[in-house]
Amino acid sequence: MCGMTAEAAIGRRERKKQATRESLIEAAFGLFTDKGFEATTVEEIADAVDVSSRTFFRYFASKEDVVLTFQEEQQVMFLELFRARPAEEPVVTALKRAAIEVARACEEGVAGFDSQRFTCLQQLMETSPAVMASSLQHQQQKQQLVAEAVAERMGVDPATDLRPHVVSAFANCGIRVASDCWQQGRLNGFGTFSEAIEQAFSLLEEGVNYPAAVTR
């Protein structure tokens, strides 16, 4: 470490440590698709990069938190999307570009996503009980965020006014029924993400208010 300064040194370190991460990360996914979630041990993704299970652990809490990685880099994304929307945009138009820009990165492996993860992720959603409760748990605690985004927009103060809550619970739940049909094949007349993201988001712009079916 001769001739390097302490700043050089720590950036180094971090460097590593990125790299380190992104393996284990790489090597998770490659595991998942290729043996299932379940069937696929911590053992073999420490294995796959040559490194000990002790140290996946010093990066990652379980098998599910890697999973997680890529729902919360879509979660940064989405929120960054949003907020750089036109400022006279509804709300809801807003959330609805931002999905659909984020579901569409995802698809053809843009902005730094992996297309491949993204398909492996959709894949184990609806293949791994235990993928799809975290990953319904991590869409919930994030529903606070998206919330004062809304507010944000608004003009108004999230610990007051229900409707930023109301809108970002619609959109948790627009997506989430997206991708269950889509991944489901319960409708017909889109063939991507993105386009079922694009259909409920449009739902949610008319107004879900709709008129009962009169019988005499």
Second form
2 protein chains.
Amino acid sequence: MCGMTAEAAIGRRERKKQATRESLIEAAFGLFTDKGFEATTVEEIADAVDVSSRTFFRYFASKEDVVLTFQEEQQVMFLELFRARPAEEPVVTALKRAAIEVARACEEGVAGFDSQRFTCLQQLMETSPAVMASSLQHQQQKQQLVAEAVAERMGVDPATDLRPHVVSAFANCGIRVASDCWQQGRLNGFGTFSEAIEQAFSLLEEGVNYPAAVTR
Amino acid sequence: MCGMTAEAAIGRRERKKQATRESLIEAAFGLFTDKGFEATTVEEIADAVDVSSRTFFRYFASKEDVVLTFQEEQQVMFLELFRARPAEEPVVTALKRAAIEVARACEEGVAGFDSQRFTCLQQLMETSPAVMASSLQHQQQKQQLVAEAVAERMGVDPATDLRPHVVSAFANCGIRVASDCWQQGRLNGFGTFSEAIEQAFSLLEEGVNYPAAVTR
DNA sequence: CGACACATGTCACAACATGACACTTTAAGC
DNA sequence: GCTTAAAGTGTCATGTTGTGACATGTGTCG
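I would like to compare: after the form predicted alone, may I see the structure of the form predicted together with the DNA?
Below: every chain and molecule of the assembly, starting with the one above.
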């Protein structure tokens, strides 16, 4: 540990790769913010970083893929936090706490979590159907991992028990709904994203099978 | 009502349009089933019906759009059935019953609901990410309508209350999870799609905030 | 230094999607 | 019935996404 950072430990080639990758993301987010998602072409992004379009597709499978980078990081963090929750906590409560922590990180912009990009991603999803679609799909795909973690915590077999899948799907939904409603300025009074998440998951904790006449 | 069907009441032009549209769907599903979604080109579909590719895009906004036709119908039926549920039923219960009815219709192939196409759609979603993505997006989009119906039933304002949105999102999830797990042959013993739906929604009715040790 | 692996550029190409314009069929008015 | 407007379709051109093949440089390691 002679003061070498992890960055310096790896070779120049790897460093360059990371650099162009990061540059591409940076350029992409910039252009998307300025001109919108569909209006900016892959060629423009590549040109901005001075690489060929072909190279862009060696880093990202599609134009959508660039913006999902961020979501991927969120997902990883979420899963880690969830696994770290104390075992005594009921499942949904643990999921809620984990989700809130991620939301906070996004808001405050902790360690690599750029809050500006977070906002940008939210807006892109609203304005661009393509981004929305791939975001949903990505989340859906990652949901499988959450289901496994949930099953482990519950001590049941995810291959035969429906419950962990249902729970993880609902967690997904909670986050999505909170995000949507927060974006649209719903939630009378509540401002932050994490508060929206809190609210959505609390409903799930309490149960949602409301009778026809709702008074509370 | 001199024996004229609704079909004959409209003009020849409209009839032809419906015919080509239906033919396109038919041809598309056939080719998708045979060769898979990505492997069949729009041109092939168009050729099969003897129209130009350009015409295809006058009927459907995209290749994905063809397969979503069916999902759209399901959605419409679901909303109708939900609205028709007795007011005394708790919300989630009503959603469950409606979902089960739709599932039954798909299985049995009632009135325009071809059970073969239903199966095909399910498989396409599993095998083709593009289909999955657009399906998710379509469902997400239609969820707004369900939220409004839920809000109406609950007697609350969807613009300021988070609950109807959460509930409709969860309903969506329930259907999705049931579909996925049913496809993958999970659900020890339970065979039909409607039974899977039943199971998923029942969990939601009962509440899902399970403690760490699950015994039941 | 020299051999090798890897990243990138260039070229070619297929498929999706859309705009513009011309042509035919259908519907509607007199 | 004839005319005229509207709607559907075909053809052509074009832009963008995404991928395969091959050549060329640049980094890595012995």
